[in-house]
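We begin with a single chain expressed as structure tokens, specifically the form predicted alone.
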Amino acid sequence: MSDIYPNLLKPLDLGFTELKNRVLMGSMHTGLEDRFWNIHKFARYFAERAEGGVGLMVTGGFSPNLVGQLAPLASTMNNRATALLHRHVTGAVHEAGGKICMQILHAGRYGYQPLIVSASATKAPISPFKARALSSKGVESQINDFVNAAKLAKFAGYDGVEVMGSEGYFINQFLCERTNKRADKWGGPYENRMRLPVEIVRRMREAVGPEFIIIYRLSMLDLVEGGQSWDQIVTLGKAIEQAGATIINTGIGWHEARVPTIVTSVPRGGFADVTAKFYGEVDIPVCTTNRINTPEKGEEILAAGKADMVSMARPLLADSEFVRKAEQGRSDEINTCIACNQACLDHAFQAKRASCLVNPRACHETELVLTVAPVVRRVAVVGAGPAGLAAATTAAKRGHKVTLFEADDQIGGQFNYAKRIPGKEEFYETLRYYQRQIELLEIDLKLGTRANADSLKEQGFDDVVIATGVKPRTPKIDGIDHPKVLGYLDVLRHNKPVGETVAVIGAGGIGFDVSEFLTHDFSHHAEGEQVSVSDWQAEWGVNPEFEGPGGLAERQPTPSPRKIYLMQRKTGKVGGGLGKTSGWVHRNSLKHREVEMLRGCRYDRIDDQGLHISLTDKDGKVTETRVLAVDNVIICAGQEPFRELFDYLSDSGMNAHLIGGADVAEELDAKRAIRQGTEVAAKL
């Protein structure tokens, strides 16, 4: 047991088995679950995390039947042939010294397929299909299928199962008046509505015997109108314990809730107090979850007596060796999850295989293999932004001798601007990780050095990786040289003063970031410091005592120090190109700060009066002209590749590789940049 993290790394005795530490790798749907031919990839993915020392893992959700599937042909556990395939997974995990549970997830009305069923005939806002209401006999059939899935999981070699009773899925739909309109024994009073999960756990325990882990994911905070009250949640938790659960895991929010629960702007450990309030109501271990991404935060929560375990899902995507590094006193080497959702949840909701922005090997362990290079090559990497950092560290891990050139006086490139945005402070962690890797791998880092073709040729590098990034694009607008015009780098890099009324041209990721930055008053909390949990709760309307239906409260005003206009040329939804699972959070945050978002904008001219615009419809017809009397106009109108060095080297016959923004400048895609840098270096 580590002296550094004595609570986090302390074993947990479950009576019939012992967990080596208090870290639960929470459930994440990766896409590998859905196709049988990916079973070996699925096995390797979990085996690497088991080798990394995590105490207990939970798979992505498997439906107990066809009507409960998330989508057609999605992951299901309903027959012995499928269970036999899963022995590849459980065998690999056990060989690596780990333990693993299979999550049983019935989508209910959240299923993206026409066969869905629920407590009542309702339609979820995240599915185009209306659920069919189950008969009383149909409810019994669903319970039997849950029990059968648990039996099959045991046959497959799993150490246990997790029953998904939160996040607005099938079981949660029975618990809440919002979605349960029934008048039989499965509806009406709460004691009837809670009958379904209690019967599932009770019958499951009878079927699998006493020495099998049953985790129940209890929705402790629904965050939707018509959700459960705190007294109801406690009543259910106690009944679940009596029914035979081994561990109660915390569930936060429905997918349709308008309160963010896991994006990067949620403070670290922002929901640990929910679990802390429940803690002590039952005698079995209780696990807390959401935005716990460092061993320090996990240790802090456990030391404070808020839970028995901490769930870290995405942090184990970002770094499979998270626990091992903590054990060995190497937490400064952990590749920290930044909660961006770009490669994990966004991919899952787009039916793509999940991965991780900061670790593109996640879920691709059998394909993106970093073997020791057979021949050591001298590699120059030009540019220490995300792409260059990924390329340099990957090449060095493979044994190549790497020199990293950066014209600036610090590494990070565009990440140095992103980290300044309120809610994106986690980017500091990514740069800390790469700085440490540069030291450990003995990469020759040359800051303040602008590499040129002649010097690169003279030094005789075998490969030159060009990661010189982007330069801002300047749109052709009459008056673009007016003194009130600023670029986004003027604001985020050079700290030029900005007036009280501002027009932001361009509503992509940079435009939203600049707007977020300018709507914050940094006298309340320092730049780079995460907002407090209490302030965040007030802004998003979370009851600090978690009382009342769904735990909701009235949102408190969050005044902006400036009046902001955020504009785009396109006539579609403003910010429509933002992340699928996080874009709504950014839009909502700016609307709450009364940012005026305009679409279909034609920028006519900039002069002493301000910004002259014409608003157009989807056919290009002008519907209105306006003069925005602004103090400043900030240009966030895209980027262009900065790639002249690559063109010169290629023409001279050198072995040059182009990656990141220097390759494709569309938006600022760190996910693609890091993946591309890693893949190029893996092939050198």
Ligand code: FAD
Second form
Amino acid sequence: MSDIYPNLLKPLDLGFTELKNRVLMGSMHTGLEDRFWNIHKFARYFAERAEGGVGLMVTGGFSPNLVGQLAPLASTMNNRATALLHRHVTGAVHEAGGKICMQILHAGRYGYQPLIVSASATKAPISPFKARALSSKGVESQINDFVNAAKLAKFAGYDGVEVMGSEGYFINQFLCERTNKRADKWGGPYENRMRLPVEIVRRMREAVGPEFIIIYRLSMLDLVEGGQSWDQIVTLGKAIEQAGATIINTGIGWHEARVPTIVTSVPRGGFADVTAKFYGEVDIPVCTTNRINTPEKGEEILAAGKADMVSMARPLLADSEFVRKAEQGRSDEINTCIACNQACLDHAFQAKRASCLVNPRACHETELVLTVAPVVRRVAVVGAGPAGLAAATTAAKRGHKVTLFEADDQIGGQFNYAKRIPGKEEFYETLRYYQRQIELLEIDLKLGTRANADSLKEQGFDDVVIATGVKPRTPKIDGIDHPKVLGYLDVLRHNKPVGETVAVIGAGGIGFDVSEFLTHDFSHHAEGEQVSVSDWQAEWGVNPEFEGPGGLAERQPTPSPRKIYLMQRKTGKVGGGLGKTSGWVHRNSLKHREVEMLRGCRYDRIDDQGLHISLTDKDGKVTETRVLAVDNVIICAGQEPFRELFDYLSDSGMNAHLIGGADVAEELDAKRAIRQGTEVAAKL
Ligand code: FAD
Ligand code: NAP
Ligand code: SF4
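Right, and the form predicted in complex with ligand FAD of this protein, after the form predicted alone?
So here's everything in the complex, that chain up top.
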């Protein structure tokens, strides 16, 4: 047993089988499930994580039938031919010494397809289609399909299944009055509404026999109006245990809930106390989840007796060797999930294959292969932002001799400003990870060194990777040189004083982040520290006792020390370009702090009075002119590439490669910077 994480790494005896530790890799839809021709990629993805030592894994959701599909042609388990194909996955996992369950997910009214069914004829705010109400016979047929999917999973070689009973999907829709308006034995009082999951688990257990894991994902906190009460949740949990479940996993929040549940601004372990409250109500193992991304956090939760297991989904996408590194006392080498959602959930919601911002190999294990370099080359990487860090560490991993030049006195590039934003403290972890890799891989790091073409040429490198990043764009506005004008670097890098009334020009990711920074009261929690769980619950309206329908409470005001105007020229939604699954959180958070968002802005001039603007409609017609009497105007109007070095080197015949913002600044983010750095170095 491990001395370092004795609770996390302790085996778990399930009676008929044993899990080697308490880490469950939670279900994530990767997009690889949906197409049979990706089965070998799917198998390799899980096999790498099994090799990394995780105790139990759960696949992305498979629908038990066509009406339950998330989208047309999405992952389904309803015939033996499909099940046979899955033996590639289960075989690869078992060969690597792992265990894997298949998740059965019936989307109900969350399906993005016209055949959807639910308890009643309702439409979810997150699907354009209205669900058809099932007849009593139709309900029976859904139960049969759930049972059939579990039998097929067993035939495919899975160690068990997870029944998805939370997140607002089909089963959850039967449990709550807001979506279940039935008057038959499947609707009305709670004992009728909970009949569906109990019957599914009971009949499934009968069909699969005793030696097959059945995890039930119990919605312990619905976070929507008309959600379940705490007593109802406990009653259901006990009935699910009686019906034959092996493990109860925690589900938090419907997808349509307006409380964030996993984005980076949710404090670590922010929902562990929900599981803790349930823990002890049943005798079977209980698993907790959401925003647990380090072995330390997992250990702390288990040591405090809040659960028997911890589910970590995205952290295993970010680092397939998470558990192995923890076992070997190398947790400082873990590539930590920063909960950005940019390459995982955002991709899943756009029907693109998932990956990971900090680990572009995720879900591309068979394609982005890092081989040992056939010939060792002397490689210079210029710029230690995300792109340069990815390139330098990838090249060194492959055996090349790498020198990394950085003009600043620290690594990280723009990530050093991102990590200062309240709610983005996780970005520190990426820099800690790279710093450790630089030491381990013996990269020659030259901080405070601005590389120039002559010195690079003199040192005779075989390859030079230019990752010099971007410089902020200065828009042409009358009065742009006025002393009240600041750039975002003046605020986030040079700590220049900012007044009480501020206009932010540009409502992209950085404009939003700067506004978040300026509306924060740092007397509550120090910069760099995550907000406390109780303050976060108060801000977002989560009942600290998780009582009441859905566990909701009145949101407490979060006063801002400043009045902020956040502006863009486009007439569309302000912040429309932010991430699919996180943009609404940023918008909601700033609205809660009474930030005034203005669109269709024309910036006429800046003078002692403030910022003069004209507001235009979508045809460009001026509808109003305003003078914003602000103390400061902060420019967050995008960036331009910083690439003179590359142009010079390639002209002089050197083997130069251009990556990250230095390559293309348009729509640059760290996801692209890290992927491009990794891909370039994978080919050197
Ligand atoms: P940079 O990060 O700009 O790094 C370039 C580096 O090169 C710098 O360290 C610079 O000092 C160095 N350099 C330049 N010239 C030389 C030279 N001649 N010699 C030596 N060194 C040199 N992206 C996301 O994906 N998600 C986010 O949530 C996010 N939030 C952000 C929040 C803020 C406040 C900011 C400012 C940015 C954010 N970004 C985010 C953007 C992200 O940080 C950038 O896309 C990313 O840093 C670009 O990486 P890069 O390596 O190309 O360039
Ligand atoms: P951005 O997202 O491209 O936004 C630039 C903003 O400036 C836009 O609102 C744009 O809107 C405005 N603008 C552009 N040219 C202008 C001009 N000449 N005059 C006035 N306004 C102008 O860039 P960013 O905010 O600098 O962010 C850089 C990158 O970092 C982005 O690609 C982003 O993905 C990433 N990032 C991501 C996050 C995140 O949370 N995921 C956070 C921060 C940064 P109008 O043209 O409508 O005015
Ligand atoms: Fe975590 Fe972001 Fe990677 Fe998703 S993309 S696994 S949230 S680091």
